[in-house]
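Just one chain follows, in the form predicted alone, and it is written as structure tokens.
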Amino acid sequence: MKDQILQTLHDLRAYALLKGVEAMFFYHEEDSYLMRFANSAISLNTNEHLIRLEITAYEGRKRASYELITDLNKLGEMKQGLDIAAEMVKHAQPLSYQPTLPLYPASFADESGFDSTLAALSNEERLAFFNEAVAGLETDEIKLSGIFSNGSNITAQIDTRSEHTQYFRTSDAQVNIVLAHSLLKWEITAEQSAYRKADLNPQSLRRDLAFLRERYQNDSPEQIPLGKYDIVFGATAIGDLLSIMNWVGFSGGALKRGYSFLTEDQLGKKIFSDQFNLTDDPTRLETFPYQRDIMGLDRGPFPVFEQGVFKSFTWFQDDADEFGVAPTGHTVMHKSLVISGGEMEVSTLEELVNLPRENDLLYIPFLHYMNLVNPSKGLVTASSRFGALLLKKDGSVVVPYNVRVTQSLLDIFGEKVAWLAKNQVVNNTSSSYGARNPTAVIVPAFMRVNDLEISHSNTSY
């Protein structure tokens, strides 16, 4: 298959330079299956394979781009699609930068992360991951939803500056179970995130979901008073966090249209705790790695903050080219970002609720509806949602009803923050729209910020 497909790309640059057109071609090909679960029964089982190529036609400060899903044996089909964006050039309005095409200077493949019997798994056994991740949890008014979604992506790049390809192939999994209470209208959840099959563990989710199913069954729901809380965010909302930050943080194409919270006089400058270190780190193949962006590139270990201190901007090509700066490696379809495990030895959920307290701790797993209120001061909000638990210093345990957070991650990741865990995991943050992205960040399994305020609190779940 690698042959055909870079075969393929040979064959569509040397008629790209027949025909006199400058021209890049990004091939993506996908293999995803789908396993979803509603009202403990599978509700939708499916699988499909696409190709797709995208086709941009360079003319001086002009550029067009045409994208056709197709297939490896229509060759004829893709040279019609650069005749199109040929075409399409012709007509485009000029930039106010000039664009920059790659010169890879040699061909690189990388198929490090991909593993082929994560890729290949079968229905069967796909549905007995289910099945052991939630025996005995089931009842008839406890019901059981959630996906596994799980495949292989491949994408690979050649343009008419040089005959040299990039190529690269990885293999991912996802799963999200949810235990939700017909009557009573709670729910509590359990994620996983996997790059190899060796990684799939359902046990350690059937023991996340046994403890919340004991507590939200045995202790007393309660609204909770508004208030400042001393809160335990879980991995899962660390890594929305995250990716917020990322969309409005240290993104240099937001910072220069205004909707960043970062300034480039912050550079070098104390912003978040000094317990805070953020890594891009496309060696971690759990994040689906790119080890070479799209304009060839070499990535390595990127830091962006430092005991909390800022260190740099990312900066994709082409914002790179309209702002007149150097590129930083960044040019991929996501980064792969690691904020390091701190001092404060917790792994579980159950370590957590057992560890002394001398304050109430109110822990906050999953972050629902998450949005920016304003991004140039990187204020989000977003409710609580999925097995949140107010942990009383007096040792009790009482399951809240969804709150609302509504903070500057200023505060959420600056001086407020207590510890943050040693153990790190994996947070699969991939969407199921367009074309497969498997994306991952890594992140502390908990991490303490005390102060927050709660600007709601709800009579029910």
The other form holds:
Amino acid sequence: MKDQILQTLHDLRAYALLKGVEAMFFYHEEDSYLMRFANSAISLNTNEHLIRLEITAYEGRKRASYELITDLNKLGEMKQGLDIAAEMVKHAQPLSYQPTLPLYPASFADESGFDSTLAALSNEERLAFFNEAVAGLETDEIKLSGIFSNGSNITAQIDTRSEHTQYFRTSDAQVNIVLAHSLLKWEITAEQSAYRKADLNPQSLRRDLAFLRERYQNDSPEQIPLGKYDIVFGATAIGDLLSIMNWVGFSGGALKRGYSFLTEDQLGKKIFSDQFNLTDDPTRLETFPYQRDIMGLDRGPFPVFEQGVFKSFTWFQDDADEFGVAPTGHTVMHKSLVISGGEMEVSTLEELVNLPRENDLLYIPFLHYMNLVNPSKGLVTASSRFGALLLKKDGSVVVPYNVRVTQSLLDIFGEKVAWLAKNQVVNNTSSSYGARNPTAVIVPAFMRVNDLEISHSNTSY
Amino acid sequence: MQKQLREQIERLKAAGATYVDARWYPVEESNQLTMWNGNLKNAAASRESGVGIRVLYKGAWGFSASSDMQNLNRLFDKAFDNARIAAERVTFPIRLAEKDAIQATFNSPNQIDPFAVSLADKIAFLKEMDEKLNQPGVAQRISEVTFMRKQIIFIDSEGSEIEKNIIEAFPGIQVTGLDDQGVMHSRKFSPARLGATRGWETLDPQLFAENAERIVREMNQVRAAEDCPKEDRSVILLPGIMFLQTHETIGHALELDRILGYELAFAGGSFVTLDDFGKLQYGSSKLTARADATVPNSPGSFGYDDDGIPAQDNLLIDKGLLVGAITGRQMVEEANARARRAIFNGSGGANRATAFYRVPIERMTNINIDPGQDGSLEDIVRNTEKGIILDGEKSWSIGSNREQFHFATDIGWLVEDGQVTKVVKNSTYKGATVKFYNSLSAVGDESTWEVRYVDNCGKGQPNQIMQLGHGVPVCRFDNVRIGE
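Now show the form predicted together with the partner chain, given that the preceding structure was the form predicted alone.
What follows is the whole complex; the chain from before opens it.
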């Protein structure tokens, strides 16, 4: 398959050269499987095998692109795609800057994140995994929901500036299990991410679900008072906060367009807690990494924050071209973001609940529907969901109804950080909008932030 | 191709499938152009074709899709295999509500096919808008258009064969600028749907020019404004934010699959229960909402849904009382059975997929609020003692059961004793859904009613982006918390 893909790209390059068109070809192939559960049944069982080809034509400072869903045996259709892109670029308007076309110095292929046994999981294996993960946890009222998404992903590139190619192949799985009470409407969840089959562990999910289920089944819920709380965020919440910071924080393009809450003046200065270390680390296979970017730049560990000090913006090539800065190897479908673990020895929710505590702790594992209220201030808002707990200082545990947190990322990751868990967790942040793009971040299992305000407290889960 | 698809459908029926359908997209095209500060950053087009197969077997769905039409046997078998394994874990065997077999064609109304308009003309339109937006105070200016064209051929095992040809145009302009504290503010304009068509002719340069001047002026007013106060006021929502309020807290809350718990793993559920239909006072008596897939100029109108059900105009909320939901064939059967009463009389025709490679799920059509009897915007303002007019979606965050929400808007105008007094920035409001709609105290007349579109509604796993519409008037709600 790899040879056929690369040969197709070479054929397309030859056609572009024959036509006198400067062009880049980006190939994407996915084989996607998704088993979806709802109301304790399989509500959907689907697979899609799709090949997308994006063709970008260049003419001086002009650029136009054409994307098609196609098949490897349709070379003629792909060539027509180039003809369309070439026609479009003639009529495009010149940019105010020169867009850069990649120049690959040598061919590069990376399949280190591919496990054929994960990519080719059978329907029976997906179902067996779910059955084991929830064994004995469902009742007539407590219903299973969730997804088991797995598949393989190939991206490959060539352009007319060189005959060299880039080729990346990964496998991935994202498991998300929800147990929900159909009458009381509480919901608890457990998640898992895998880049190889050996990472799948249904018993681990079952343990987390059983612990939360016990709490939610037996403890009375409370609408907690508004005010300031010491909050412990779980890994999924931390991952979501990090993902939104990736969008409006350290992206150079967002900075230049006024969408970032960080400024160039802050480079080299302490912005966050000195416990906060953030790296884009493509050596971590759990993040489905790209070790070269689309432009062919080598990618290695790239510090963004060290002990809270802001080290660098990341630049997508087109932004770098427009604003005249050096690219940083971040022209990728996704980064490989890693927040270092801290010093607190706490790995599981059970351990967190059993930690001695001097104040009440509000545990928020999941932030639902996060959005940016004010990008310039890093102000975000979201509601708690899926298994929040109020850990009282007297050692008791209360199940809270959902609350709304509206806070600045500058506070959440700033001096109010009390501790980060030593143990790190892979948080799968993939979305399945459009082309498959398995994405994960690595974050501490827990992060405690003191003195954050709850702005809305509700009367339902 | 239709003959081959029919043969495959018959083959699976003979093999034991209860129901089979195929959605063949001979072509789906899009064209997206974005001009950012005068740079044509994005000049892109796309084309795709393929087929999605849905099989119902022993009460469970299987689905498979591919762009490769050469091996239909394998594709249909894969969908059947997926249904067979799903049938091993069934709690409520899927049944589909009755429907008529239909042979029909739907063409969305348009005068000028945007795909027949030259790229040069499209770029000229963007350039003209960009020049009008290039004014003092503006740091970033964006002009963009997206055009979509799709042909869908639906064939099912119950004798239906429907062809749909749909064209959509989504234009918009936006400006942003920084205030003296370095905080970014935006104003944007996407035209309400005017006339009865959806093609290139809906891009009215004069209308855009007038609104370009307006959004620059208003954005500069916001840059110089004071912060929105933190207090309780009446909020007067213009259609430019009321459409999203409706979308998030009526539309999504009344999708029957959400109500039945089919979206809990991702999008969430709904505070609405089956017991609530016919009983829950969702809003004040001034609130009447409907799912109307017959509005001609809106992307929420598509002739027939992906179950092959004709477009309908269904009441959701009648003078405040909850009476209906957004439904497809599967969910109405399950809801009626679970409730042990006939809440729904057949499918509401709202089952749609975003592409050939996604499975149909309950999606909004046009979720509209009927115009009221409280006059024009000026009339409503005149009758407001202490309020704020809000417009422009800036951010939105909604509880997982749609029971509460927080919105930020691009602009606010304070109202004191029936008079607009001043512009404020960083305006927000929040509330609890049922309490909020029961505080609805004024609904504008037809002069305030506009059809807005949503071109990026996300739902489902695998995720799907859908296009739809909202016809909404100006609405006033009392005692709402703002500024947090």
